[in-house]
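Okay, so here's just one chain, in structure tokens, the form predicted on its own.
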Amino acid sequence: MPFTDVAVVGGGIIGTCIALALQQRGHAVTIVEPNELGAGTAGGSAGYLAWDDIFPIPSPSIVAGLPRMLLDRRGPLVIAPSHLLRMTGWGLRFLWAARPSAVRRAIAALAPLNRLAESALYDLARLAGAERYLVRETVLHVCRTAKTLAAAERLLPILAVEGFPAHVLDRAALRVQEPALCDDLAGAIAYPGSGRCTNPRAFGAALAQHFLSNGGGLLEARAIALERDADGWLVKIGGEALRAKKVVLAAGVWSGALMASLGYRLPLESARGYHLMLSNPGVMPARTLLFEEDHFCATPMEDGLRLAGTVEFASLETPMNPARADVLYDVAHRYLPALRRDSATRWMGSRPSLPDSLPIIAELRRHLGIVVAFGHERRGLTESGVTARCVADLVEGRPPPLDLRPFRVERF
């Protein structure tokens, strides 16, 4: 039976960064992952490094707009009909998390995490020689109406207090910054402290290759259960197992089943994200553009322009719905009239979603020796480095660099 110091269950961007951080500290680490290392859902993400994304999804304004969004089958959020009943409990928790007091607590939790996110991710990128994939830039949140722009502007004082300054661009200034945009826009919010990953899949692969080249272990299989062992833990893989002193569970949406094997029942759902990759878009913005009303991004990348951002709640077994990717072009074309769809390719991935929009980053109190890190939703790539730093401290019994109590398992 193979043995390792630390088993990291899950080899997406979160698990790969954790394994790399632990390896850098001298631990013998084995990743348990059936698919390509470093890729996962983040590999198909918008690539938006939103250090300033400190606002949870549940909020009074989102709740007010839910009926309209859910009735629009081409809108930014849909729930598969077969999944509606299962979403009932999750939905009630979402509504509870949208209370103003809960939103304030969520912001107070996310802000310290994201203040450390940029430096932590760049540290790992430098370690792996992957800095070339990370770009610092001013991202524009584009608003079609004056009402949307005013609502976005009201968030600026909160961002400033938390250390994320941003400012308003009027219609004329926006046209100067991005002349490819259509004329009928109210303006934008400029976030100068943001960034983008120009090839998320290649970035994750570079981190993974550095890990493997420096002696990191890989077990190409899907873990099905975690069991206590005399000297630590067993990661069960079919009829076999990997023995480990400690285990880090970072398997994204697949973490729910493994937590259930330990007796935890968590409201972890599959929020499926889609992208449409345009290799010959006809127009290329100078930076990442986020379109506020339609909740999606257009991100310049090495191999074209990526349109991403739609959310679909459905089971892991539900086939991909190509229309969810195709609608991104229809919406983007309204903002970028010269956009072309030549050689477009579709992608879908399942993001791990918790109803309060906060990840779980914690050592399990009832199962000492297991640290969990999942539920980052759309911020997985953004928060991967700082999550790795926190998890490495938890594994070593050191104080993490921020208060992790808001991210504990016991909140559910």
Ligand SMILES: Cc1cc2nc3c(=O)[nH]c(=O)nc-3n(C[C@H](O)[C@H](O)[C@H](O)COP(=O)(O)OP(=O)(O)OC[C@H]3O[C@@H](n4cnc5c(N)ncnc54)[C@H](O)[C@@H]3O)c2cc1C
Contents of the next structure:
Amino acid sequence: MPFTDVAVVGGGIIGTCIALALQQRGHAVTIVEPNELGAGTAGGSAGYLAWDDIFPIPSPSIVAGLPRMLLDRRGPLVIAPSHLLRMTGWGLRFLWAARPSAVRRAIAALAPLNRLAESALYDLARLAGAERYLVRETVLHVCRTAKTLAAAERLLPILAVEGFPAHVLDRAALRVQEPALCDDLAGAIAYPGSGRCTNPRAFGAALAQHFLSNGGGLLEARAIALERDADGWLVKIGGEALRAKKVVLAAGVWSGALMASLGYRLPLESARGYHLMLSNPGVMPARTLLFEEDHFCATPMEDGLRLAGTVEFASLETPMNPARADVLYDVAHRYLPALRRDSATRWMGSRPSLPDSLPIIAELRRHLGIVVAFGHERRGLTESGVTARCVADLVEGRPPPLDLRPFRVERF
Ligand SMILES: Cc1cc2nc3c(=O)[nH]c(=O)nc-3n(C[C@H](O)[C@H](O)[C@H](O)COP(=O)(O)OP(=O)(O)OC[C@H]3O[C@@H](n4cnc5c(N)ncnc54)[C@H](O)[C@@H]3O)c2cc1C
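In place of the form predicted on its own, the structure of the form predicted together with the named molecule is requested.
All chains and molecules follow, beginning with the one already shown.
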């Protein structure tokens, strides 16, 4: 039976960064991953390095807008009718997490995590020679209406206090920055400390390649359960198993099933998102643009302009709905009138989503030796480096660089 110091279950961006961080500290690590190593959901993501995104999704204003959003089948949020019943518990927890006091606590938890996120990801990128895929830039959150701009402006004092200064651009200043945008926009919030990954799939592959070239192990298999062994854990894969002193579970939304094999029932849902990759877009913004009202990004990438976003709650088995990707072009075209969609490709991926918008990063108290890291929803690429640093500390029994209590399993 194969043996390793640490088995990392799931080789998406979170698992790959964790494996790399542990390897850097001298551990023998094997990743268990049935698909392309380092790609996962982040490979198709918007590539927005949103260090300053310290706000949870549940909030009083989102709750107020929910009925209108849910009635619009082409809007940024849909729930598959067959999934509605299953979503009840998740939905109730989401509403509970939207209380102002809970929102304040979530910000207080996310801000320290994200303050370390940039340096932690750059450290791993440098280690793997993948820094060329990361760009520092001022991302613009574009607002169509004065009402949205004013609401976004109200967040600026919170951002400033937490160390993420941002400022308002009026309509004229926005036009100067991004002349390709239409002229009936109210303005934007400029986030000078943000960034972008110009090819998330190649970035993850470069991290994975560095891990493998330095003796990292890969078991190309799907873990089906985690079981206790005499002096560690067994990662069960079909009839076989990988023995490990410690296990890190980082299988994104699929972590739910493996947690269930240990007896944990978590409200982990797949918030599916789509992208439309335009290799010949006809217009290229100078930076990442996020469209506040329509909840999607336009990100300049190595191979074209990527429109990415929308949330669709549906079961993991539901096939992708191409219309959800196509709607991204229809909406983006209203902002960028010269946009073309020749040779567009569609993609769908699953954000691992917990109702309070916080990830789980913790050692399991009832299963010492298993550290879990999943549920990063829309910020997994952004928070991958800092998560890896925290997990490496948990595996080694060292104090992590920030208070991880808000990210414990027991909150559910
Ligand atoms: C449309 C869209 C846009 C996004 N934009 C951004 C963005 O701009 N910025 C940002 O920071 N984040 C963004 N995200 C979120 C980000 O992609 C996710 O948070 C992140 O990919 C989660 O990483 P993960 O490694 O936890 O999970 P995943 O990437 O889902 O990886 C999980 C891995 O586990 C493997 N696996 C599954 N089951 C098993 C098993 N049983 N055994 C072993 N392995 C298993 C899977 O094959 C997969 O490789 C976006 C997501 C979407 C959908």
